[in-house]
Amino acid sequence: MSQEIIDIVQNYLTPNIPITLVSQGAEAVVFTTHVHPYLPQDSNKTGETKYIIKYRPHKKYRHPVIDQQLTKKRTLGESRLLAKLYQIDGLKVPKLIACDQYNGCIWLEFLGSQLPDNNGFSNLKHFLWWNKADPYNNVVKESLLKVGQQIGILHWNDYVHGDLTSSNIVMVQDKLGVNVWNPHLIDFGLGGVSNMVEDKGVDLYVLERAIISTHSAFSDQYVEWIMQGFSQVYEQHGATGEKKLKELLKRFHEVRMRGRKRTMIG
């Protein structure tokens, strides 16, 4: 991580908003803070509430004008997408708090927690590793069925994620149940509107490959449970849903075959 980027963000936010670095991706840098962008600081006296700040740094290899235009477009696009997704009944995504498209900055609701025994942050990847001693227990099964349902709701409403890995699914523990976890989809920087079965098939394939790469010994069952939950959403819509599901699963199989062929050829 470049200290220069951290200094730029801190200078932009001013010293009144302390930040903690979380991660850096190709597109954005993610921080957490306990300060709300609009509410007074004393509104969070306990310091328990956290927020996500997602910042798109300037790319020096791009012309400054083009870079500014792209940053504005992508920041605003992701914010608008999240605002729409948040209103879909049953779909769990972070709540959008603020957007500064001119400076490439988005404030979001913080989701998730640290898993017990130093097992890391509660994204799906770490959650499955945490359960590796009993990989097929009922909590894992129910959680993966819910993961599939979340993707199903997203796709049924003609949206796609664009980077659907197990790291971009956050497991949030239900306040009413110790062993009940609810998946939330995060990081829609590459997401968008699409009614194309190809785009949805690629979403499913990307997640399948992510699970195979990190949980290969259990991946067949894990993917099967996810697809069961996914199919349930479409089947709830009767004959129309079943027809769309059949088309989508066929394309998912085709995308999978293309991916395997590329792997074999190199």
Second form
Amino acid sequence: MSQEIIDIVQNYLTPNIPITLVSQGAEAVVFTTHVHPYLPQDSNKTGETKYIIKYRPHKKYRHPVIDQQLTKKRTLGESRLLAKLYQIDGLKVPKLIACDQYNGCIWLEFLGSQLPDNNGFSNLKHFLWWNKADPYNNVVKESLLKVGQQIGILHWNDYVHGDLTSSNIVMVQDKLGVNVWNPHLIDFGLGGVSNMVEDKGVDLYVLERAIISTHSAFSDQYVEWIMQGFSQVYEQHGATGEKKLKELLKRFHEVRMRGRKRTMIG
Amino acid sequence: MIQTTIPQFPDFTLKISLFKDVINSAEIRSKIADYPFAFIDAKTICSVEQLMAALYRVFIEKNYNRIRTKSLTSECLLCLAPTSNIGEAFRRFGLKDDTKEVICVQIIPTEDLPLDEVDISSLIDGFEVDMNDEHLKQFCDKNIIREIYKFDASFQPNSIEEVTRAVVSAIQLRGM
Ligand SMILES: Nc1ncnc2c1ncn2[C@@H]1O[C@H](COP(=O)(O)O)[C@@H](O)[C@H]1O
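Any chance you could show the form predicted in complex with its partner chain after that form predicted on its own?
Full assembly next; the chain just shown is listed first.
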């Protein structure tokens, strides 16, 4: 199954674009490549810069016409959202490079890097693990404040992520400082526009659950820092911001309570 | 001049040249249909990336038989545009009688490349300069680009890179 999809994508892209499989989810297959889809190859740069290719395979169990419409809708939905989000001041998301709506293929800027000493790809989950010997160090604190700010900016602008796990937050090392990490949000396949506190509360709850499940010993402090960064964004917007923040925090609390009850029962 | 191919579509080769101080735009316009080129007003293009993003889209459209204008070169102008209004795309991105900086795109089947003898500089009365970001940045008009691509008032790009990002998205998402 997996090899079949790789062959389809490789065939579509031609041998001129060698690809490496990164992840195969229910919805999309993700590859990396070193070849830009259309910029003339700059001989100095070749081999350095990576790009993400995200492909939504056809689902055989769906009617072909419906399948094509769904593929088109989701590919476009994610691309359109990324394009909008990119224009929001301060928000960090991957750049949209190309979009083939007919074939369900989008090209994105590759973000992040391998952490030192085989600590894995620099998503938030691995980043926190990498720091577990000194879990409350200043770099972790600053980074988590910034994670909170990113979510704050997203929510303040009435967008939600829809699947905000610690794998969907990528830490990008700042060009100017080895100890400075800038969190970027990725995978907006389930994201969208929403002004509902419920959707925002669920985003926060999903992230909290992710952190509790992988970093339980430190999760209280981690979530506190994230919420501190989150709140700062709202507090910058005066009384309106404070009011919205209060409503949101209240709902986050309720979502959390509901979640607890559910896990206690079953 | 840049000569390049798009990796996914190696059957075609692109030749892209840039001219300044052009004095015969009106003449070129009157014969535009006879030439196998796309002539583009460089005021509307801020980077190589913007132009190449549109050319990539031309080939995607061709791949799925969705070309909406009469040739690949005229499709370049449509593919630069943020909307699917062909007349408007031609008007915005095409030459005006007084255009001074001109981008010229030729799309040649790669197998015919050795036979290509068209000398673009004989058609254009102006000075050819390197087709690169530095020159495009100098020739482009950010206000015109802002207007064509209808940027949100809140979007205030700080650099050409940011303008490029916004226009590349618009090009990739047209009609969707
Ligand atoms: N822009 C990106 N930069 C780096 N890695 C990415 C990017 N987009 C997706 N990935 C990787 O691919 C996986 C699946 O992507 P997605 O289907 O978008 O969640 C992610 O967990 C990342 O490891």
